[in-house]
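In the block that follows, a single chain appears as structure tokens, in the form predicted alone.
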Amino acid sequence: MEKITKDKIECGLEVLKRLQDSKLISHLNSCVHCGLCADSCLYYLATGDERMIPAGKVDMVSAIYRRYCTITGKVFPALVGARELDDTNIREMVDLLYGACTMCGRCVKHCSIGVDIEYVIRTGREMLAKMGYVPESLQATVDAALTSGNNMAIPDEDFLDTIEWMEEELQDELNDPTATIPINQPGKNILYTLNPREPKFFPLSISAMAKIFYAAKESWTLSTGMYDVTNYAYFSSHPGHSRIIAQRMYDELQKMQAKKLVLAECGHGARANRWEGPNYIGREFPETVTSVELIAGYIKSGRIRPDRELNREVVTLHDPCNLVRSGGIVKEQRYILKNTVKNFVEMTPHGMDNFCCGGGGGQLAMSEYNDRRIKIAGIKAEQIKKTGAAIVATPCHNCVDQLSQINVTYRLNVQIKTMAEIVADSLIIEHP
């Protein structure tokens, strides 16, 4: 890590200063150190260390506030537990506030005063990322996309050629030779997203969407020049890049001239673009959905028809803290499951209270915190174990590639699969 300087030091102060408004000092000042946070958190609970506390991480950040930003903290440091903003502090940081959270909120559910604990993460990040102290295979992540358009750094060759190959695919297991995956075909009412890791990975996932679309006769494109649901940029937290990010999305869309946007499986993409995409950009984004909720619409009106009794294995469900906590999807994937499988069975603790996948907060980007990132997906291995479940259901695609990790290194001998997969396996398809 390079040494910090004083114009380094500057550019994180500059965030803590500029954000001195009522939330922020609100939520520095109002924790009590009660400890209920501490239960909530999957790094305190797994490794024991009180350095994990989510209390302790606002703490780090307030330490600093109270430093440069008050009379007592600049005359006084000592006696209000103010902090330097030096290279050991810095380096302490990183290690917390980027190796030692998954952003998942769940230590501000369980708040007795409701300190938004992700709030003041995210703001200690960004002086972070303001200093230029993301982690490096973080900040690689947000360069492919800043550079190349997707945080994979696809070609458009390569990527057309999956599509190509995803279309082929479609029309034989449709007997149709007229199942299409449009691209790049204005005037449609949806413009459809994908996280990279599909057309990279994970192409059957592609193959399931087109046939859920295919089933709802739905107008709907992709689009070559931008596709990618995700913005790494708000785990890095730097504004200035989730900015640039969601306004590539805006502008194609306008572009293309869709009516509606709609999110593909992924918990922080979805936050990234409905819900901070506005505030990064200054402007609403036309209607926009996640694929979660279109596909239950689509159940509910008729357009599709799913079986249960195509689906027969016990599915499980794991809820993404993005989706779900931070974004209030809770029941719509439930009656997706209900009305596509035959035996749904809850984890323990489910819904708003669920416990991260461990890949959250961009864990699945930092090489770095790998082992770390391992080791707290034990609480939900064991949440996965006791279901008795074959299949693992999720509506996010960094969840899927995490829970496909865990799988293999707790052994737990399940399948892994997206909600559009497990709903393309329960269609009747009726051909004109």
Given for the second form:
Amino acid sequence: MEKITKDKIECGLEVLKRLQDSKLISHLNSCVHCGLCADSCLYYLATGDERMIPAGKVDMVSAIYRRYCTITGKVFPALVGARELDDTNIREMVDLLYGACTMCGRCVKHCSIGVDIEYVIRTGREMLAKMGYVPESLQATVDAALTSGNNMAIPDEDFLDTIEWMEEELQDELNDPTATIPINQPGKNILYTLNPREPKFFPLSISAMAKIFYAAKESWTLSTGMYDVTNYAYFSSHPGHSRIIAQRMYDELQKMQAKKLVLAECGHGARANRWEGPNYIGREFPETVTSVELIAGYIKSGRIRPDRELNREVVTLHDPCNLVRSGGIVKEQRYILKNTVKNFVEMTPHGMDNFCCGGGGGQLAMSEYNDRRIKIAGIKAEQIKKTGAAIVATPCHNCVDQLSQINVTYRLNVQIKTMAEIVADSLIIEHP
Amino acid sequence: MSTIEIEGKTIEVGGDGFLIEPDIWDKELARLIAKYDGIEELNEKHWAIINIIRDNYEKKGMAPMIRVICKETGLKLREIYQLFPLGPARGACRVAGLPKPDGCV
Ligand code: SF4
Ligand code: SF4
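Can you now output the form predicted together with the partner chain? The one shown was the form predicted alone.
Below is the whole assembly, all chains and molecules, this chain first.
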């Protein structure tokens, strides 16, 4: 780790000082140390390590605030438990705020007085990002997006080649040589996005979604200019970087003159574009919906007619934290499953109180904390086992990756699928 | 930094289990990493995939698209997922000795 300098300290403190932000100040000051949040956090539950209690993470940031932004803290730091922004404390902040938080927000729901713990943690990350202390592997993913336009640095020709391939697969499956995966076509109703891991390694969800669009007779397109639904700078919490990425999406939507933006299955992508996007770029996004809401709408209005008999295995659902807790999207994924699978079982707890898969908050990209990520996922593994399901569906590619890994590590013997794959499997396409 | 212990040998890897030094990779290391993941024996199909990945990495400095792996090996997508239960990235690319790809993998 690079040594702290005076300039760096100034950069970090700017974040706290700029914040004549009354929200932040009250959340920094209001924890009453009741300890209720401890059992909500999978890091504490899985490790029993008291350093991992959410309130302690909040205190990391508020102790710095007290030291530099309050009079008593400046004069009698020890009296108010104030902390210096020195190398030791920064190392601890990096370890806890980046390395021991999936930004799942579960603690926020459990806090007795409603401290927005996750917001404070994000502010702490923002300070670290400004000082240049983002963990290397997370920064590499942000940099790939900034320099290449997508977080896996996929060249355009490789992307196009893959889309063409999926189009052929779709035509075969539908037995219709006119079925297409439209690309770079302006003036469509929908601009659809992808998680780069789809074209790179897991393209079945692309053809699945294309099949759904085909069945719904939708007017849609992908675009080479910007298709990446992710914004890893939301995790690194560097405001400049997250703004650049969000702005790109906004600009592409203008360029393609699409009526609405549809976000692929990606929890943080939904949050970073739909809910944080307008804050990042300082203006409203045109109509933006998640694919889960879109598909639920297709079923409700009868635009697609799924047959539950086609999905007979027991299916359970993993709720991505960013969709349920910060987005309030809880009913749509259930409505879809109830209409597309024969046997749907819930895990306990689920919905708003669901446990994170362990891969959120940028953890999947951060090799530094791999062992922890796998360990905390033991809670999710137990939840899945108890359902007895053969398939775990989840509307988030990031969760899919984490769940696929724990499927092997914890020998769960299940299949992990996106919602699009489940829905596509339940569709019979009738040719006139 | 972390290590993988298998058959009495110790392999130095990054936090995510990917080789830190892709240049020290050889077939024996591939066999050991695969075994560690529960793949008892690498068959011809496994090797076809590994060789394509390795070749692409040496020429272009990154993992190939799954499209390229399918095209060059003639294997079906689902077959690749079955051969490497951890997937093309955490499974196949790791056995092929590549550094961890960026992104949600
Ligand atoms: S946001 Fe989630 S992981 Fe982070 S401290 Fe709260 S409960 Fe723990
Ligand atoms: S539940 Fe809220 S008030 Fe209680 S210790 Fe945790 S953060 Fe503080």
